[in-house]
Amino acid sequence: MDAANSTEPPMLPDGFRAHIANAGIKDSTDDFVVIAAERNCTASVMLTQSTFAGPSVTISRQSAANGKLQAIVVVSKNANVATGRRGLDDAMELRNGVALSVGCDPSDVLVASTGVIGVPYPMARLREQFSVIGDGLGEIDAVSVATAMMTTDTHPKVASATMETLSGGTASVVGVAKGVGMIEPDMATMLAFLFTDAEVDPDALDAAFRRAVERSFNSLSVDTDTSTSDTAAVLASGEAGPVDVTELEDVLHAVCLDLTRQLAADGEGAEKLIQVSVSGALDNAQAKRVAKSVINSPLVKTAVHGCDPNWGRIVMAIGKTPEPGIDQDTVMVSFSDMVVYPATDVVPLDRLREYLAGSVVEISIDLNIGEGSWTVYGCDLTDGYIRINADYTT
């Protein structure tokens, strides 16, 4: 596996083309994206479990059921959620219009929307795109795709890596993502799409992608709020030929994790990426629950923001979880490699404050009761988060 290190933005893998436009949904920035393959692709999709899931999620759940997709359409700045029968009809018309434009069956189109809840699509503007999608499809770089998906993101999120095929060639994986608020995944998170030219069995791809998502997107939290529109998907065109499935899973995880860290670092109003790693738990599930309790604590997040080495807030967040086996006399807490609890050797406060002033803060917790471990990702809580969300629709 090789991470892409070129200064040039990665292009979509072989077999994929894209159309990007400003449909005039909210402002003059691009807000409409179609990524289409030249043929039907092997695919895996994970969708929000929210009971207020939007029509895009409802129809995409149907489209993804057979493990095959050929196109994805993304509408940004409008979630089309809580819009009743009209919203469902509009989403179906969008799916059908895109399918006709790219020349595939409507059931092979994944629909994704993100933005304000409770506002119907401006269908007259979206219909104008149907007649130009076909001619507009071309080789477009991933940064342009990610940019057109943004809402409150401050910059696009892109990650890529390559791997060797079984015939000695090269296959690539390119991922794009958006979402810096309303993030506490319940299966996937925000919008995240991976594209690869590797050839892989549908069941193998689905299993590999789900495991990769669990250790990356599903381990991310900005503000504890699960979106109504969360969608994560991977499409494999097969153009590069077969690959080793184990290596492909490693590459998928690497790309997903890269995007996860970018999303956490760009959380609404965020100034720091926080990484919480829990080891020594009874099992991985317990480790994840404890890590999430810490990463989601407003007191921990504000302490990190203020460079305040108040480790008491961390042990509070550990202690409030009703987890069996945890004994405060055996727990160890560290900032990076600096043990702060138990305080056998007192770390100078100025050294701790200097560490917390950095852009990445790592908190390590060893429960010392088992072999389970997990790492989660989040960000500090600033007044910027409040301002962004207080003014979101105005």
The other form holds:
2 protein chains.
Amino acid sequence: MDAANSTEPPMLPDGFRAHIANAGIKDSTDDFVVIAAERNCTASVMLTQSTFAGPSVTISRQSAANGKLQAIVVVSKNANVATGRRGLDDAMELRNGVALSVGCDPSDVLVASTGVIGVPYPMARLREQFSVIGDGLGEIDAVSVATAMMTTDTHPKVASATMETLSGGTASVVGVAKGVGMIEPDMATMLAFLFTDAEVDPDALDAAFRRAVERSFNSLSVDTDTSTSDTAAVLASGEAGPVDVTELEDVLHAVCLDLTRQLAADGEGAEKLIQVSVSGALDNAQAKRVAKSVINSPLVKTAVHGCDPNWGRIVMAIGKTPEPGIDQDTVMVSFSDMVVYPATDVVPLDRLREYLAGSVVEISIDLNIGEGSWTVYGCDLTDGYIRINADYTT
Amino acid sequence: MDAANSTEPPMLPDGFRAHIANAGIKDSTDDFVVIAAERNCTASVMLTQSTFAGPSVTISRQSAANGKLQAIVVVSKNANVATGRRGLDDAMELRNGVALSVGCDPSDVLVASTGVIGVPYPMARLREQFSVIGDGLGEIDAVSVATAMMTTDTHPKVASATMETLSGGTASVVGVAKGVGMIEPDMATMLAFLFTDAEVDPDALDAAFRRAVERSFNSLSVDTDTSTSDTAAVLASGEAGPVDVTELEDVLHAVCLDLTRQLAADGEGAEKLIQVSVSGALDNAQAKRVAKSVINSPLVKTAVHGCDPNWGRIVMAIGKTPEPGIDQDTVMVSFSDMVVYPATDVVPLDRLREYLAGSVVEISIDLNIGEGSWTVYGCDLTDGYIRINADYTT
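What's the form predicted in complex with another copy of the chain like, now that we've got the form predicted on its own?
What follows is the entire complex, opening with the chain shown before.
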């Protein structure tokens, strides 16, 4: 696999076009995106497990059931959640309008929507878009797509990679994502879409994507709050021809992980990306639970924010998980490669503070009781988080 | 039962005396307390479930096993946690030194310690105390005791109530507590001690205290972080004679709940007490899980801080729990008695903002699927929390 390292923003892969517009949801920034494939794509979708999921999620669950999709419509700055019967009717009308404009079956449209909860769509303005989508579809770079999906994101999140096809050609995977708060994805993150021109069997794509999401978006937590709108999807147009499935999974994982790290670093008010790796656990699931306890601890998050190597808070966060087998005499805790617990070789405080002042902080925990391991991604907790969320308008 | 409403701080009940001192743990404020009963007391103790519990907890678990205690020693501003073999030796010496000074068996001493993690006790200074405890013990008011237990608390927490004994006399229950951060008690809160001169059977006291703690301290969350040092204990000297056990449980619960609300309102950086009551759940356990999800949501906590009636975040926090049976069409959410979801009768925004500007905010949720109910206590998330915890010295 090759990560794209050109300074040009990547274009959507062969077979995908997009329409971007301002539909006047909240202000004059772009807030309406349709990405359409020339033909029906192999697809895999993961959606929020929230019991307060909105109609976008309900409809998308139906559309994704057969492993086929042709278009995605994204409305930003309004989640259309907790809007009752009217919200469901609006979402159906949106799906049908987009299907007609794109020229596909309504059941091949994925609907995604994030933003304020409890406010109905301005349907008159959305209807105006239906007549212009068809002419608007063009070859568009991924940064423009990611930008139009943003709510309070400070910058667009895009990642891409290429791989060789079985016939010696090149296939690409391009991903876009958005989301800064209400992020502890349960089955998928806020919104993340991957597009590829690789040709792949539906079941193989689904299995590969689920594993990639589990080790990336599902290992991300900004604030422990799981969104009502989480959606992650991959669409494969097949234009580039067949690829090796194992290599495709590696490429999907690399793109998902790149987006995950971008999402963590741009968490609401975040100034640092925090990565917590747990090894030596009884199994991977235990490693993930312990890692999540540390990445979600407000006391750990504020200590990192204050460049304070307060490892006491890390052992507290390990200790509060009701996990079997953990023995405080075998646990080892490090910042990067500097062991702070057990405190046998004392690392100079200055060196630790200097490390914590960087933009990426890696915390490693070895439980020394088994072979399980997991890494999770998050961010520090800052005054900025409080300001953004105490002032955000309903 | 009668809540004490005198302006005089309550004295410890008959049969209890205390010694308070500055042992120079961190600064010149009081940081060393011994509370001793004249004779062996019936006692019930609940301790943290953390796997990183310190030697104070290990020793206290042994002392409490037989339902008898005579003395409590509290060291504040140093938790003596993650201090290895030396920490255990130090805690044993502290226990033995206090037992000798008070004139009781070492196995009847409860040891409690909170503050910085990973730093050994200054044992030379603690040893100086051993020789003066005996003469220092006197009749002391509960506010002085609670003050000497404080770390970053902004004020001491004391609560008391009286009840009639079976012979027509009066028994009192006096409680002291401390704790502002690292608070989501699993079996007990940071430190809370109740003293009573009521006479009560050990098993009856234990059962009554466990139920009282479950509905009070164990329903409190400041920041989701469970301390390594949580301890709640009740000591009954018996001086006042036998009481009705059911009435005693009510009194214990009232004192625990009063202290719980004081702890929540004084959470680190807190400006408001938040109370979340869930009713209509399948059972009490489900009601508690849903209530905890709401009280712990940083998005709900910041919305309350910003006086923003953003009920969308409340339904998000209900939705993210993987609870069976919850149907968004039957859920009802209110601020005090103002129903905000479903949004049928729209409450004026001004009225909601005015309510949220108060110092106590009550959120009520009716799931309408059963008879279970639970109330939990917490606080808003503010810039003050970030400042306190990003700047707190290791």
